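Here we start with a single chain on its own, the form predicted on its own, put down as structure tokens.
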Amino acid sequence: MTTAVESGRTADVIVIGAGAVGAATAYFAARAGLRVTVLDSGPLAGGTSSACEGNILVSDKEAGPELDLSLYSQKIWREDLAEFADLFEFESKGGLVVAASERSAQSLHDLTERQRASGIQVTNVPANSLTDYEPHISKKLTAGAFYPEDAQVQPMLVVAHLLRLARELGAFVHTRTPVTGFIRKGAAAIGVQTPQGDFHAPSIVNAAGTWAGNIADLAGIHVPVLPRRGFVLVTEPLPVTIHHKVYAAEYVDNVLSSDAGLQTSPVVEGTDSGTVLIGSSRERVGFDRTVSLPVLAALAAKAIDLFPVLEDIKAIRHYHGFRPYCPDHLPVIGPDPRVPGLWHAAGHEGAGIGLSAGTGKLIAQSIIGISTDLPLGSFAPERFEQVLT
């Protein structure tokens, strides 16, 4: 007979969400000696982590708290998790950001100056040197910037292996187990309700990705995590054609935009299998999963503008999903003073894979009560309530 402890129904930490952020949180909490239970309403990596490119970027971050978290996460990927790099297909390929006009070139130059002052490694690349990085890139571009720290992983492998490692440290993982409510003791959350029964823990982490706002609603609080839809095209396998992650400078503006309407900018990169991934699009349409052929056509056209060699290459499939978006473009990380016992680790939008490592370690540090390596004040979950009042 399986006891409550053996099935993980009584734990030190419950992590709601089995995506990259939840998996990293579970791993670092288990590594810290905590008994961990992970719950997810669907399969492993069933949300954003299975519908993205696996980016670990510093190039698309403005100076500020998110860049600080990005640099910290880079350190965790390259040090704490370095021994598992091959399992994740971690590739430090570098990123090349390019500009197609003099105005974009000036904006890119200004961005690199701010980033360099914050500790990012970046090399400004004149137009006549872009082919040294990417031989097939368009000759019409005016400037670029190379970021050697940009990297990529296979996100579903990240989730699978981090949760396997957490289980080896004693964690339990329950899929197809949606959280339907919180168990309270006064104001504090001390457990969660599911159709499969109750789970108890003094610390509960909301790492539910795009659905983190719904979990917060169950706890009676407001955390405005919203879905932002994006599409990715996948080409037929090619010989090595594109060597880095390459994207237009406008991508940074799109990431930072709060516009609900459709925005597209070319993002192109090769994979070990030979396929080329083509993005990116952003639009706030709720959880509408309708396939938009005009968006896919726009992505293809912009990729060809960037790499004319792709014009006669076939796209063999596409995938799409939802980024967990916060209105101020900062994730929600840390304890929620409105509900003692509840932490949040969500709202990373398109940077969740890259920021998952740092987020998971910071949450684990916060739960065990030690000083976090980075201050969490800028990511405080109650900050939106303060704005509203």
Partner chain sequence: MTDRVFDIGVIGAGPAGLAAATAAASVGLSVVLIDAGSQPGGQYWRHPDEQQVGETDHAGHHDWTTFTTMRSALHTAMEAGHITYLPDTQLWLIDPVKEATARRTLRLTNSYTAGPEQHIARRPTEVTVDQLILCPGGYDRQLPVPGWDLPGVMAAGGVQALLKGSRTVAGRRAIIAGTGPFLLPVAVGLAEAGAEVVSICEAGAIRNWLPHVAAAAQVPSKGLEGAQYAALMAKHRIPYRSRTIIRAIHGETSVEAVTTCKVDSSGTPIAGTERRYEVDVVGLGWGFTPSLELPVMVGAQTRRDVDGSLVAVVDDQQRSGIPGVYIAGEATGVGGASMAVAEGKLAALTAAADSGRPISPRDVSRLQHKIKRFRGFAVAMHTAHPVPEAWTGWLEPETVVCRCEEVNYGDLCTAHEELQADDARTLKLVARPGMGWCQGRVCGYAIAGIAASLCGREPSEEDLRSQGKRTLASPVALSDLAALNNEIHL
Given for the second form:
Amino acid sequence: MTTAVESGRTADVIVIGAGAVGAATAYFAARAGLRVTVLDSGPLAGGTSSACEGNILVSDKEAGPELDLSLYSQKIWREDLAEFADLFEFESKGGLVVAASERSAQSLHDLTERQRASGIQVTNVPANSLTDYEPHISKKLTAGAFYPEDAQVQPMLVVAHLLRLARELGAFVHTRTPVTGFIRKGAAAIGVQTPQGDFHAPSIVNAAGTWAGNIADLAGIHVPVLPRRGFVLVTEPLPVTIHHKVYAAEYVDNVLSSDAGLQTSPVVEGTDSGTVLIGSSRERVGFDRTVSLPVLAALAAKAIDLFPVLEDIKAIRHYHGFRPYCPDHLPVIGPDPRVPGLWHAAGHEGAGIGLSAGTGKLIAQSIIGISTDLPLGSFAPERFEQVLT
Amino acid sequence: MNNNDERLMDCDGAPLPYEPGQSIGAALMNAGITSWRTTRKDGKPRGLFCGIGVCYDCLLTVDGQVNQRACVVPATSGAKIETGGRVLKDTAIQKETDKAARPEESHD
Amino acid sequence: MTDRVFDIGVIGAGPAGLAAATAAASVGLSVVLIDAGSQPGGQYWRHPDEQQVGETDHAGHHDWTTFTTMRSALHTAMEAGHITYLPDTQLWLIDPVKEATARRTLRLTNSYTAGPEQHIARRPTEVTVDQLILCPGGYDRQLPVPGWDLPGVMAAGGVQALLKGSRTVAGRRAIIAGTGPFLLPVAVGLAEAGAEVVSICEAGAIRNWLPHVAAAAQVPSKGLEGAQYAALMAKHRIPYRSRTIIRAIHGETSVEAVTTCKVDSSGTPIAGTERRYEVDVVGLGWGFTPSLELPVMVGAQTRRDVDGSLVAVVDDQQRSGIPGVYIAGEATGVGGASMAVAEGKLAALTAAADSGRPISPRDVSRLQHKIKRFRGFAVAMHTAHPVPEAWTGWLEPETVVCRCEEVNYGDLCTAHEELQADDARTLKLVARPGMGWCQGRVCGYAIAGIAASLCGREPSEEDLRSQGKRTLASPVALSDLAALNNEIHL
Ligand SMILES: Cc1cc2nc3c(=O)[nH]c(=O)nc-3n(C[C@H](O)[C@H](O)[C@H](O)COP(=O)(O)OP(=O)(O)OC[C@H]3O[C@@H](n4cnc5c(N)ncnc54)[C@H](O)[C@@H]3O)c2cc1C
Ligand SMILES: Cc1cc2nc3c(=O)[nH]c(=O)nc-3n(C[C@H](O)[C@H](O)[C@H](O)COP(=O)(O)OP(=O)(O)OC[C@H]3O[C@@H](n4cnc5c(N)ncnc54)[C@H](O)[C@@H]3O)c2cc1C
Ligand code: FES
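Next up, the form predicted together with its partner chain. The previous block was the form predicted on its own.
The next block holds the full complex; its first chain is the one shown before.
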């Protein structure tokens, strides 16, 4: 017989969303001894976590709260999750950022100075040494910087394995179970409604990624998480051709940019399976799923600029996803003072895979009520209220 | 040059005859060659499977053009066929790549 | 590139596409006919390259006159400038419809880039059309079986294509297995070409099989009546064994032998019925399954057909539900060449009517009537030749399911049991079947079936659709993509 607790109807924590962030949250909460139930409207990893690239980057960050979270998350991947690294193809392959003009060489150089000061490991690479790192790289580049900490995972395997590990610690994962409303006791949230019935828990985590704003709406509060579309091209499988993740210095500007227009800066990387991923674009077009040929063309052209050898290589498919972003480009992580019992863990934009491990652990600490390894103030969910009023 | 000489291709340096109208894959089959590349992971041999350009099992290099489907490319006099599933155009670069060890990653 | 705008783009020059293109031209529409193959005819009327072998005698080719009549119409329309025919041309992307013009641009590339010059001459890389008739046909449907990745094992249709297109016999001793009437022409074709066919293994239980099966086969290589067929089978001493499957294929570097066995009505092997045959060719076919990336790309609805394959939904006039897009032939449900021809014609008439051309309502209802009759027949065929329910029970953990990415059945079981992959899409995401070169064309149907059987349910449309979606209809060189960078504007 299945009791309510056995199927997870009553839990200590409900996690809404089975993406990377939800999976990491579930794992760390279960590891802390909490009874966890994960609910997702689709299959597992059905959201942005299966439409991204799986880079765990420090190279695209500048001093500030996101870098702190990045460096913290790096530590969690490399320490807490080290024993599972092979399961999700964690590979500390390093990132190579390259500049194509004297001007961007200079700004790359300045960036590395600032990054080094804030604790990022980085080696400046003169133009004539770039081929030591990447034999096929364009001879036209002017400078580079190598970031040994940049790593890569297979994000779907991250989700699937972290959820498996959580289940082994007693968690329940219900796919195809959309959350349609909250059960309240006064201001507090004490459970959620789904077409498959109610689930109860004193702590509920909104890890619904790009759809986290909808979940907030269901709770009657405002958390602005918006979609920023990105396309990725996938090539035919190749023998190892590209050793690191390689991207143009302009990428960093694009990541940090608030411009709504299209930005494409190539990020080229090989994967375990032999295919080369060419990402990625950034544009704000809502949830528009129609293919954009200009974006694909720009990605292809820029990838060939970096690696002329790719010219006669074929793309076999492309995919796109919607990065969850907040207006200030910082995620929302932590308890929501407006709705006691509700936590948010969303809005990680183009870094949600890398940041998932750290986010999950911090949320677990916050729920248990111990002091968090990092202060969460900058990520406070209610910070947008103040902006609005 | 008589008709028979004309109906020859070069497969890895050896002459490969063909009949008019045959695909390269058909010419290979006729010559008793049933496989011409190996898989990436397990090194298993592959030749024709679907026969109509759908499965990509039959890939080989024709006149320097990599990853051509043997079952759809028509045989033609003097075509240079390379088996083995080479992927990058420049063989020298390919070899270098296959060997290339990851560079020593030192940082100060 | 200069603008090339046509009233109608027809994709595929098989039975459906040829019929559609010629019918559309005959009512005054300008047509561009795009086909990956080198000659018109598609799979059914595949024939050796006539530029090389000259016109051949196809007296035996069933329905050959239907083909030559349409081909003449094609040539006439080409000369008159009504049809632009682009052979050796692969459509790789259909642009979203442009709001200002309500037109679609089709992105094209060469089917292959090596070989005889006339085939690889540079062709247009794009054309723009008001309306689109998709006739992409299909390919053999496959179920994995231990050893099916050995060289010498081929799709039954591939064996046939070698015979019809290249006049090449795949080997000396063959066995043909799977289900459906199509196994017969393959076996007879091989035997006529001099190979020994040790057996046809039909998984279904066929009573009165010959007249019934042979009539359905519409054998293009030999237009034979049922009785003549029986005679040919007898002449070549080809044993036909029903309720029989290939249980395993053996060999080191190519096929050496197979083990067959009897199955019960669910497809479960019956112990003690194993037989071993030494062979060097195995032809496998479980009917055909449509090529659906183009319908899915334009947003057409799909459904699971009676035979379990994913097919495009059309109304009774071949409309896809997406304005300006019509679908005909195998893509709407596998039903053979005659039905494809009727559907192609009807699609053209409907497209013409929808763009304000006068057409004869009598022609429409005549075609609808025909299609209905063919469809009824197809349904009967599919019902008589089902994929056995218990087929996943034939798999061993080491059996390769996805040939491209080399994913074994055991990998899929693990993904389900340990990682909670409970649909075909999630299986693909965590275990990679269908992610390789062929993008799930070969294993997609099987993956959907495996996902369902692991979960103890029927395969769903969603399972199939996750395997049928391909964001590029064929591989495209990055340099071709990059070349568009300067041409298109945001
Ligand atoms: C092209 C592209 C490339 C990227 N590359 C990288 C990269 O290299 N590195 C990196 O770190 N990040 C990258 N990202 C960003 C990263 O993918 C996201 O930040 C991350 O996947 C977000 O994870 P998540 O768990 O928050 O959201 P998701 O994975 O989207 O999960 C949210 C889940 O919530 C579920 N859900 C929604 N509504 C409900 C409801 N009502 N009830 C129940 N469940 C619900 C959804 O079904 C979904 O499964 C990239 C993104 C894109 C688009
Ligand atoms: C290998 C094979 C052999 C067969 N042999 C027989 C047989 O002997 N007897 C029999 O009764 N039935 C046979 N069939 C079944 C037969 O193909 C169908 O009944 C009939 O051909 C369907 O006609 P169609 O026009 O729908 O498709 P098809 O004949 O398949 O024609 C579709 C055409 O569209 C083209 N195409 C598809 N996508 C694109 C694209 N993106 N860009 C450009 N071109 C594209 C294809 O290259 C093809 O030429 C065979 C099927 C296959 C797959
Ligand atoms: S045999 Fe399948 S693509 Fe050539």
